[in-house]
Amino acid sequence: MAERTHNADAKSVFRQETLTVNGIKTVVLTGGRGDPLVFFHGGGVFHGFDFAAPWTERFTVYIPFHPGFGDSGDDPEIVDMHDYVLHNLELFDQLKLERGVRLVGFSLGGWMAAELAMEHRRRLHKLVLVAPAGLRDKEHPGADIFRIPPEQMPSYLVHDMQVIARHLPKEPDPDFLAARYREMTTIARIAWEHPFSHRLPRWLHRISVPTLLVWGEQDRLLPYQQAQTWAKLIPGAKVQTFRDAGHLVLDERADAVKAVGDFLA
């Protein structure tokens, strides 16, 4: 099995920085030197970030929080992934990241870094989708996330209940159950009646940098076969898939991690 502890955490490597973009309070966490990666997290956060620690040997790294999640604000205005889309280049601007931009997103976030490379290709220099959300695969459907009782949920997302153990209480306190209230109403703005994107299938075709697909293959939310169905849309995207991993696949595999790193390279 693939060992899954890294050198650095996320707490040693991350500062926190606050900007206000279009009005909405947007925190970013940001760390390490060199060429710009940008991580779009997915539709939870309360598993942290220690798995990008690594990346920052090589990378400056930036993690924003999307408005309705961890310390960022909320924007109830933001009802489709194309608000998020604007948002996101927004904060590109305030940023400075103008061009050669390495763009992971993952799930949720893996949507929305789609969208943004199929309109602004020429910002990227290249592109991991990590389990993408947002792609209807009728032969390899995924789950409902708004179906799935919540004292489930954590064995959709891992194949090794004891990596995100840590990060769960053992009695949810009103903090950490709202916390998850909030993103899930956040999530339900986008996905409630749209959990499919229709230009997706369509606009694919226009992302033009190297992309690579990451997939867990014991993924119960979003089955690792779709993977192959996005490849089909996108030119050239290569895939790699991870045994023992499921949804959180960086989380658990680092191996998959270094696969990111080294193809963003």
Contents of the next structure:
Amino acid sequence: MAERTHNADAKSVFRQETLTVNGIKTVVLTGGRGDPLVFFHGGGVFHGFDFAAPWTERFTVYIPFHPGFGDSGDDPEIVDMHDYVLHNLELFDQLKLERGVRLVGFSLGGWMAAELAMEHRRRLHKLVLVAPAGLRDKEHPGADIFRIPPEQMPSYLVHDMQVIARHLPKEPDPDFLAARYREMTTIARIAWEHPFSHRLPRWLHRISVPTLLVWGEQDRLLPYQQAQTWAKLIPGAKVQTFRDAGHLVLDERADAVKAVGDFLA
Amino acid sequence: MSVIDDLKFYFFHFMPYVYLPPAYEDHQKYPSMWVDFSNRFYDPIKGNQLYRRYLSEMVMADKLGYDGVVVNEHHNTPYSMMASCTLIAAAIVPQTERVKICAYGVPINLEFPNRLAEEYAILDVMSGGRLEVAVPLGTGMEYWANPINPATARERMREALEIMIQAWTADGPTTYTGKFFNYRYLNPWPRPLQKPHPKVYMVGVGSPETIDMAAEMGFGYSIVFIPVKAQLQVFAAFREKAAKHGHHLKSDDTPIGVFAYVAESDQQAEREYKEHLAFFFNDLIRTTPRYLAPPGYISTEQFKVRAASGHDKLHGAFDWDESIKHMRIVAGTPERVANEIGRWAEEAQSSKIICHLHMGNMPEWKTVKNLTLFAEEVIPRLRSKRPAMSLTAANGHELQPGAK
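Provide the structure of the form predicted in complex with the partner chain, given the form predicted alone shown above.
In what comes next, the whole complex appears, and the chain from above leads the way.
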């Protein structure tokens, strides 16, 4: 389903490429120059990628739309997160990203990045996980996104609603609702029965590249205390949290974006 | 032969729990009577009274000459106290003599398919071959209540159906290898009494995917809760698709549902009936668009059509005048009810009439009155339109050859 997901700012920095990965149309936004930085987006792409523009000054930035999101095609054969790891490995092959990848994953994409990193650490140079999903933290449980009514979802995403207001329709919009339904369908395929990965706590110790956890302290979806839980499982991982920021910490805090860039440089 | 020559009448009971808390009408406080409407409002003592009453009404239908009784299954809701379709059917079987027992039915994804094949076979054998089944995907609400992925529900249902039919028809042990199920020894005891197996329908609201599956697998198709005009279109598409697969449908392969209430006059019927129908549509089936369509339960394209058309309006906004335009609802004298049903049957080319004769919070006396008047005054009127058969029915004697 075609939906305009990137706005004027982002468009000016990113060009759109369409690839075919294992038979699935895969759209990648590319911009900037320098070492490769790949960003794995989260479970909703309606807020665009404006925040990523500063990274293009230091890196060649790749933002692939995962199957089932944005302009990429649907892949109903995807049954779990490991399918996304394999999809992205094949995408990396096509993009000739053999070594030295700076991988940044946000939310659902953070879970994806963590699974990729613990299986294929030698392809990576550094890893940043921004409010990653997928880890069951009994002390600091997150919200179940499937229990949140769509009309309440925006308030779960940001500390300051103004940050995403311009991306939300003023009135009920069937196209917008259908795009969100498609995203939730995509997430349901891998996470309805298993919203957490049993692999993460067992194998995160394999991540041997420098790793940074970034979190907004007002995150209502996944509490920022989870950062410490991740950090205990990933050897040497650093944590940086940001005040007055919700789940979309990169949209809300330019200094969080800068911190990611500095860490990866 | 006109479909009206062979009309069959099936009494469908939803068995609702009707003792709702005082504020149940507050749509803000209780936007949905499904999924999250707290079961602390369920009083088992009142539940016991209702089960006893409702089951006696099903048994009465057998004695009154209905052709079948219909039960189904829903979860997390006062809409239905039949959280297990096969349990309720099993309670009816030994109390009845001749009616078809229609389990319409267990959402197949909520059970292991071999186990469902077994349970249905038990019912068929116990009842002496009186079982009919219908296979629903289950409403969206069932997928919030049960730990099954709505995004893969249709694929899973397809496999489960194949397994159930294989379990009934092939001498075991057999094997089945699928994406969701792997059977090393598919060999259920008992097997159904009816050969090759009890009549099977699929149930739906007209989703193209379900119609395709029913047409391909040679099942009937039972449609619920969409406007009559859309139902007729769905039937036309279904008949065409079934023919393409070499299945020539009979008039009982496309049952229609009617909401009927019979009384001494049209005015009295409406007066006695309306509040219970309103309770049903406003309150018992009230739910939210989100519960109706969990992620992946319908395609994104279908979702968009629904979002644009306000498809979910039925659920909690009842209007009598509006409803009688779009649904098969009739309240009136036996004459009037018979005429309407006869017309609907002809129009839909359907000989199987699913009769919703208990509605919402109808008290026992109204249900019994309706059930009785319908059986004694409406059914004979419709049967009298087929002269030869009516004599048989009335006198119980074989007709002389050539009496037609």
